[in-house]
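In structure tokens, the next block holds one chain alone, the form predicted on its own.
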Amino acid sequence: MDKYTIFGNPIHHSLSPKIHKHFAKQTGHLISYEKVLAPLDDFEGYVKDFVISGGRGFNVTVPFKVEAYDLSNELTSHAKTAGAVNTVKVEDGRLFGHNTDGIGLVADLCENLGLAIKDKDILVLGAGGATKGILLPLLEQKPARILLANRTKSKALDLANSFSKFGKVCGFGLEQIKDKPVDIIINATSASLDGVMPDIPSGVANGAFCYDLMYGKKTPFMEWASSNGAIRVVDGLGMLVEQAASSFEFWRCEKPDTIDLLSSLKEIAD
């Protein structure tokens, strides 16, 4: 039986061994999947530590994206313009690195919930790891531009023009958002584990979908866009099952059914 983890701290929470063991059950592959608590100063020991093991490949989240990058031998494109991993593959030792956040975001958006992004106006909250997860894959659907924001304009703007030879970026700071709607909004803040809102206009949110990359509860950006005439508001439960599903496929070749492991995470939820 093949092995494979999640290391995380904090990672009581999660529900990745849930959904990897649906998917190993679906496909009829044989795996193990268990949840890794890593102590903050020693993430590098428990991965060496889980590859002599024989270990096969593993998750990462929070706080570990940047240090697995920096701990993988090859990296996909989409892990090297993340500038972080969430998922590792492991052969022979070595460690190949890639990202499926932002790819389980456009499954989630295009297929799950039919929105079509191409010659869309995408407004981005924040400019931190998880927008950097994202941008890529949102870009490669061709939208009519990405307009990001965030508190600090500097790191907007910075990171806008990193991505600006895969489409039309923007960056500005949130105090610069005109008040006037956007097709797509996606908060990518901290805020909602905060449970804090970002002051922002709400006109920006009449008519536009509305996407909380946070899942599990209804978060303030979530009660925000359903008070100011959003079209559709969703939280990224979808995201974290479709960024599964491209890991188990990064491992196994095979890339499992999601329609109704994410419906029965939704039934739970409600």
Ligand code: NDP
The other form holds:
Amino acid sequence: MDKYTIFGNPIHHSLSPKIHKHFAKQTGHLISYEKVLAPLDDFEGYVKDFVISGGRGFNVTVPFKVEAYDLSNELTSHAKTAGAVNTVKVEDGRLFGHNTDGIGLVADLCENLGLAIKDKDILVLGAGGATKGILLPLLEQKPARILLANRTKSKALDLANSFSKFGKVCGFGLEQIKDKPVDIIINATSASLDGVMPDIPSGVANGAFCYDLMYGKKTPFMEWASSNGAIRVVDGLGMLVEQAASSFEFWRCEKPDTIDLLSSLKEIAD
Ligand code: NDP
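Taking the form predicted on its own as the starting point, write out the structure of the form predicted together with the ligand.
The next block holds the full complex; its first chain is the one shown before.
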């Protein structure tokens, strides 16, 4: 049986073992997949032990995505541009780093939710690790432009600058967002984790498709979007399942079907 795992800290909340066990059953692959709480000061040691024990691949979540990037011997283009790795394949002791977060988001938006991104104006809130992972896959869909707004304005400016070779991205502080509708708003801040909605003008949501990367409960961003005229409001559960499917494909060269799993997880969440 091929061994896979997810490293994080904290990790108790992770749905990844459930998702990957479902994919393995569906595709007939014989794998094990466990969650492991790695200590903040010894992620590298845990990775080494896992590789020595014959592990074939692993996912990485908060706060180890940049360390996983640094430890990888080779990187895919998505990992390189993101500067972060959430999926590692182990071959002959070498680590191949990939980033499936943005691929998962775009699959959920375009395939599951039927949203066309081409020529749309997208407002992305936040400039942390998740935003780094989603910008390239979003830009590959050729939106008209991405307005990237962050509480710490300098981070939005730096990120917009480094991604501008892939498409039109403009960086702002949250306080500079105009009170004018956009087509799509993606909340990639961690504010929802603290039960907070960033302070931005309400008019921006009018008629917009609003997506919160956070999942599992109706977030303050989702409440705000619903009460300010959004046409659709969605959480990040679909992104979670799709990024996992993309990791599974990276490891096993077979893309699992996600629709049944997504509906059953949504039923549990509702
Ligand atoms: P980071 O810690 O790297 O970045 C956090 C971002 O949120 C920063 O831009 C920060 O701004 C901003 N922020 C935090 N609190 C506030 C606030 N009160 N008001 C305004 N902005 C705030 O987190 P990640 O990028 O890794 O994760 C972001 C979110 O995405 C999390 O909720 C995470 O759970 C979710 N996620 C979901 C995934 C999925 O599969 N559905 C996958 C990956 C992430 P500043 O720079 O000023 O500090």
